[in-house]
Amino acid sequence: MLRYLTAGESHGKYLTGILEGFPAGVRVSPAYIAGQLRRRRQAPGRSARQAVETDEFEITAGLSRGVTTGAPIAVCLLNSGRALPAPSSLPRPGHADLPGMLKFGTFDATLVRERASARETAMRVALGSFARRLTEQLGIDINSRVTALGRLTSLNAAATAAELLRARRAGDTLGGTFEVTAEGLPAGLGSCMHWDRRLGPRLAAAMLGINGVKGFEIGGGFGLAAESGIRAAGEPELSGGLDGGITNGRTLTLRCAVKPVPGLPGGAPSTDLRTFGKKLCVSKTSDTTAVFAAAVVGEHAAALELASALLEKFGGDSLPEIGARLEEWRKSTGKILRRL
């Protein structure tokens, strides 16, 4: 299985990540990782702050001549153009500030928000790029799309730009929904034997762990509650590619709901924890929406969990080993699935 850890603060010098358990023989170029980071950084709705970020990074372990070695992978990502914020006892509504200040016994909200910041997801994309390359080289395609921006569900470039401009001019922010799909997954990933080995809960934890995600569903999701058993049984795609916590060979479909960015340019009412005076908490650097960037993060969060499930099922210390076992498995299960 794969394990990963990230460290670092939003305004610290670096973000650091370590990915352990990754196989040897996977070709991953720095240009590929840079491209994935760029997708997150340049997603629609981002703040002007992203213009000063370069996401410059260095792979310090686990990669030799563009190919993974089987050793733990270490990535160091530079935070550029960021001045350390002054201490503040004014928590931002809707953020981790207040519960974090209570939890850690501090009056300084910046100590909480520095680590709770969505800036950390840049490292999840960097590490997830390795998992994404593994799945690609095993014939699995992971993609995402935004399905709603606020109340707007018919999205195109013009409509999206107009809605973002409207919200920005109003000093408002927007939420939305996004969908992640994985095509080419073999049947048999995950397990039905124990709750924590089911792939559904594992994917849910990965996706709900993305900043701002407040809802998650697989396939038909909450809509299945209103369907009859006859219709649900007659449309297997409603399962979203998982039955009993195990992939069934169909397209995996995950959906997430992202809340509006709580940092408001016009300010949100808050209470200073030192003086208990009422104040407006104003954000000048928040995104107008996070849903487009969250969709990119979602691809990489899902890729990390799916890559881990692939390694659990097929084992192997190198890509050739894993690929050969997966190909043999696809041949044997394909004979059955093609007849269904």
Ligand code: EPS
Second form
Amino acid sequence: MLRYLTAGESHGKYLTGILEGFPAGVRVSPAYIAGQLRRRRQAPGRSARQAVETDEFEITAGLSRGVTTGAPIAVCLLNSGRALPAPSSLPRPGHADLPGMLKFGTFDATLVRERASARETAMRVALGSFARRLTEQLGIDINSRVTALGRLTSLNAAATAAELLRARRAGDTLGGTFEVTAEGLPAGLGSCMHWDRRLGPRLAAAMLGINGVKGFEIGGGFGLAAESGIRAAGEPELSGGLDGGITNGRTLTLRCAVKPVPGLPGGAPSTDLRTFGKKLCVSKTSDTTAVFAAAVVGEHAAALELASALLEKFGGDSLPEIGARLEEWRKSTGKILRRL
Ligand code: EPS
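Which structure goes with the form predicted in complex with the named molecule, now that we have seen the form predicted on its own?
The next block holds the full complex; its first chain is the one shown before.
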């Protein structure tokens, strides 16, 4: 079993992450992790905060000369934009502030927002980079693409930039949808034998656990509700690579809907929990959209879950051991799958 934990506040000194149960023998260069962090940090639509973040990190355990050892992996990721915000009893609407203040019995919204912040997803990318390297070295290719920015569905660099500029000038923010695919997965990951062993709900939890993600689909998703059985049977890719919670050897396709960033530069009406005075809650550092960054996080969140499922099926303490078992499995299942 692969498990991971993160700690750290958005404006704390650094984020901390531990990845446990990861096999030995996986080559992971710091440059690779830095590249993945850069993809998240420099995604379109990010706030001015990203210009001061360098995502400098140190791997303090579990890696020797660029190769994993089988020991728990520990990562420290520095926060550069470190001006701790002043305490505030004004919750930002649409964020975790209000329910978090009620839940934890505090009048200080910053105590909640510091941890609820999407800054934490930088650590999920850092730890997910290890899982992504493992899957890559086993011949599995995980990718993502943004499929909608607000109402814009034919995306190219120019249209995206224009739509982001339009929203920024209007003091507005945008949501969107993204897709994560995994190609080269063997059939047989996950299980139909108990609901919580199904890969679908496990991937759903990983993807819905990304800040701002409100919707999740596998393959044809909600569209399948309107399909007839005959039509659906004719298009097996609509199952999105999973049948009965088990990978079927086809491309895995996951789709997520990201809500528009609730922090508005022009301000959103809120109520101070100490005075009950009505005030505008102004967010100067909000992203214009989080959908491009979330897509990168989605790849890594999916990679962690898929790596875990691979380890459950093929066991092994080192990459060569897992690789040999997987190759045997691909040979034997391939003989059947190729004849269908
Ligand atoms: C975030 C608000 C902004 C973002 C932050 C996520 O930060 P702040 O207002 O605390 O300066 O920049 O994202 C990151 C720092 C990051 O690295 O993703 C929020 O409220 O979620």
